[in-house]
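One chain comes next, on its own, written as structure tokens: the form predicted alone.
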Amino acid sequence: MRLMKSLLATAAGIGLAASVATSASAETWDMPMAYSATNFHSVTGAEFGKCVTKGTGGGLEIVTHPSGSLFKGNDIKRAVQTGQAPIGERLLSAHQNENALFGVDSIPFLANSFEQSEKLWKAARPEIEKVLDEQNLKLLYAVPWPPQGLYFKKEVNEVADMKGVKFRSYNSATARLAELAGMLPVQVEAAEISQAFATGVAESMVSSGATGYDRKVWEHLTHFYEVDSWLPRNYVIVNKDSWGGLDDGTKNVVEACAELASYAGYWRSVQYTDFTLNGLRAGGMTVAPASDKMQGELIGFGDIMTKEWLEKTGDQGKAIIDAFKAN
């Protein structure tokens, strides 16, 4: 909280220095978000909105709408792309079906720590921005989730124990992982997780401790295995036409607030990791590393999925991986 107050004060100073528009010409941007208001991504987005509103002296007010209340998670990117919403947040890898590059942060065991995730994002961001630009979108900032682990409603010691389990997927990478493990992928949005587990639509998932904690999955699931498979990112995008309608001073404030949000969101994610795993334990779940056998089998799936991703992305994908490994 102290950090965010400092960031807000900084952005406000930027806004005054830029002499941006005041409330006399005020504009409001509604920002759809897929996750609950208490999720750290949503908190970061709300603080970003306040930062812009304060930094522009009310000239541009950004109002967040969490939990898929304005647009469902799967519809947010299209809504921003077509101008139905000027700005929004979405899981980057949710769109890897339209372009495999969007799945760069969900390649199992390629970058499975916060430090590695930052290096991969640095290598991939220029290519991601090119794709988004062609789709009438501008990238503002992106924040990683904590490392992904596996949730089950039973003890699992090897991949054979997963066979036939109904597995909540949220992108093509998670669906592919389920297929390789012999599980049955079921597409379930974040806002529908609790209902899916309560009704038996899903029995397992790969996700961070944050998602499990936010959704109180201990009411339906029993085990969380710390496999640290990858760190997917949520990203905030703005419609290029809406962006083009802003004056330079306002753009400066938005970009400054986006940089601050990226920084604050990253550290929220880091700090939230242990907190949420402890929360799962407190809820009664068994939280532990995967067995050596299961971890080895999963890493083998990661090798397969890395090759498949490179086949789909060609020279662009190879350039990203080469740049990532060179750092």
Contents of the next structure:
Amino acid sequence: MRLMKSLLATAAGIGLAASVATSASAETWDMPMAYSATNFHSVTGAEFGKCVTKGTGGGLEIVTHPSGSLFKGNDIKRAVQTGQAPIGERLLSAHQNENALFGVDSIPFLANSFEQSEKLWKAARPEIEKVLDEQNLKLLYAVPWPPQGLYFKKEVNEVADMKGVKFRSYNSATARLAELAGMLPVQVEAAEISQAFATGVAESMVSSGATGYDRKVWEHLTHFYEVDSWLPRNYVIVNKDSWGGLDDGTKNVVEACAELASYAGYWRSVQYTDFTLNGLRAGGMTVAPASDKMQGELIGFGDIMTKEWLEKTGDQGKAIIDAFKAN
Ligand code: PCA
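Can you switch from the form predicted alone and show the form predicted together with ligand PCA instead?
What follows is the entire complex, opening with the chain shown before.
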């Protein structure tokens, strides 16, 4: 049903704009992305770019730049806000210090399956869009990473085994989780984790099988525990002035391609989950569920972090969680 709708919307958008956009002068948008070119988010972004380029008859060409080659992950949001880049993709939870609402997708165990993540996103989207709008940004689409698990270079059966371990974090929620578990967090971009593990700056992390696979972490780590703690999202955002400069036909194509990208990206993420866990196994890692004890302890941290998030976000946060639970 959703596929039908997406495809129809895309077909309609492309059809409409092909006639409108041929008269518009050609423009190119460079789109910075933070993760490796082979990662499914980057593949989805590249396909999105092609969809727009084709749908506008070349009137608007979107060219992606993966691996943080144009702007590093942490700089992408600011670059788009200030118009240094017209469009870009960012893990928004990395900016939850700016606004705690950006951390809605990184609350441990609130939404820890693909289905739950979609429900949470539906509940949170209007609020997130409002915050982004105030920052001169328009949201185009968001795609979840596969469920997050814990990586170590030793067997870990309970939280006590984590004490003092150097932990690579990617946002303040992951740093807080580490702190609650007695670990020592250090923030490192995905593009730089191989080096962090090789040099001993970090010896564990929470992430998806996807990122472990992309970065070949079996060269340094030995265990992946399928904790399924949350599914953070990458968000594709556009500078509002750049958006305002497009004609209606072009906007229509971009929105339709974004809808298709969110659908395709979601399913790529689902499929990449098992594929990459098998990849970790093939690399020699032990991939297994966490022990009941460890999982229970982590869920306890999730309760603490949910409370902390609600304290920071007040009525807005409560409204999102109420709407999520009501569905
Ligand atoms: N990979 C990204 C964010 C979440 C994920 O699965 C990372 O580790 O930076």
